[in-house]
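One chain comes next, on its own, written out as structure tokens in the form predicted alone.
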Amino acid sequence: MNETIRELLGRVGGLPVPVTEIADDADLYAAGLSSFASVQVMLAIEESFDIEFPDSLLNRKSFASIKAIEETVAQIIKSREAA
């Protein structure tokens, strides 16, 4: 999952630094992720993982770091499987 998220960030995140240089817990907004780019990342993640972000998770915290994105995606997948 981490590798896929990194690939998507590199492709649509518009970050000024290579994704390979960003730690899993580094602040993506401090690294240059814009609000517009975070929406593009969200859409790419939804398509790649075949999920939909619920309104409750559409916030800056969910996309603050690669680790936060991973945890959010895992939470969505887990809640979908439990349903």
Second form
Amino acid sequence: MNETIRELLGRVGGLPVPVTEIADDADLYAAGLSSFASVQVMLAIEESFDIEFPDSLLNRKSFASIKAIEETVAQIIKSREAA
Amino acid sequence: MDMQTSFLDRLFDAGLLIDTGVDGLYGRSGQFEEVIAAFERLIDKVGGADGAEAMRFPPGMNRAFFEQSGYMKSFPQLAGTVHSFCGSELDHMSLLKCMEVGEEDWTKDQQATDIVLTPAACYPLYPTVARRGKISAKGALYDLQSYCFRHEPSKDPARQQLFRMREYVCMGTEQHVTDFRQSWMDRGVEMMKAVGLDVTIDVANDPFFGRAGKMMVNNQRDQNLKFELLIPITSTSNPTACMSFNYHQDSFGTKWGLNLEDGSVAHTACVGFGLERIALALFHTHGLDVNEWPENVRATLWG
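Please show me the structure of the same protein in the form predicted in complex with its partner chain, now that we have looked at it in the form predicted alone.
Everything in the complex follows now, all chains and molecules, and the chain you saw is the first one.
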């Protein structure tokens, strides 16, 4: 999952630095992720993982770091399996 | 809805607003305009000493700047573009025939011009300032007013499609522009009190489009980027935003290349007055005849 998220982030995140230079727990907004780019990342993740972010997870916190994105995606997949 | 319709009907009956047959597109009477003029003088009195540079743009803006602004990313549903007939004499004949028959949409061959309707008074400002070069270390302040267009037909007289927005826009450091925004939040409350209006201030968001917009909304609210000054007009439970206080962080600075003398990207903030909404709040609160308004309100506006 980490690899896929990094690939999507690199493709649509519009970051000024290569994703390989960003640590899993680094602040993506500080690294240059704009509000609009975070929306693009969200849409790309939904398509790639075939999931839908519930409104409650559509916020800055969910996209604050690569680790945060991983945890959010894992949470959505888990709740879908539970349902 | 009933209450909204009835206030709109009362405004029509009193002649303050003039029905054009299109929801949200109204004429204004002399008295309505006099209230707006008086409130604008009050704005001048409160903000004048700040020494803002005044600029007035027509209600249309350069389409290239509009495209660069990213407005279509966030609010495609609200935008209005200007299209014109650009055809030959033969095209003109078929256009007239099409209009006469009325079966087909005669506007389908109209072509986009270089003009887009201004969505907010400050939109033409950023590229204008960017062309001038670096911004003084002391920051910069601008005073704008324009008719603005938003495609949202409604029977709520406080939601018009063509309305006037008066704005102050501040550019500078984060501290400078957030101080500017806070000072206008305080001033706004005082001004509305002085004209007898009951206000609250609350965190707010712009009407971003679609599901992606939901995330923009959450981001905007989480970061307290937008506040609105709310006044009951057509509903007490859902009061109307009559002023907004927006902190754009460095997003416009980055987008338009607005830099301070030290080379850092300028932060920007703007404060907007919805002039028709303020006039409507005054008419709703104090009655449709300005001669009957409380003496202290009249003194503040016309004293």
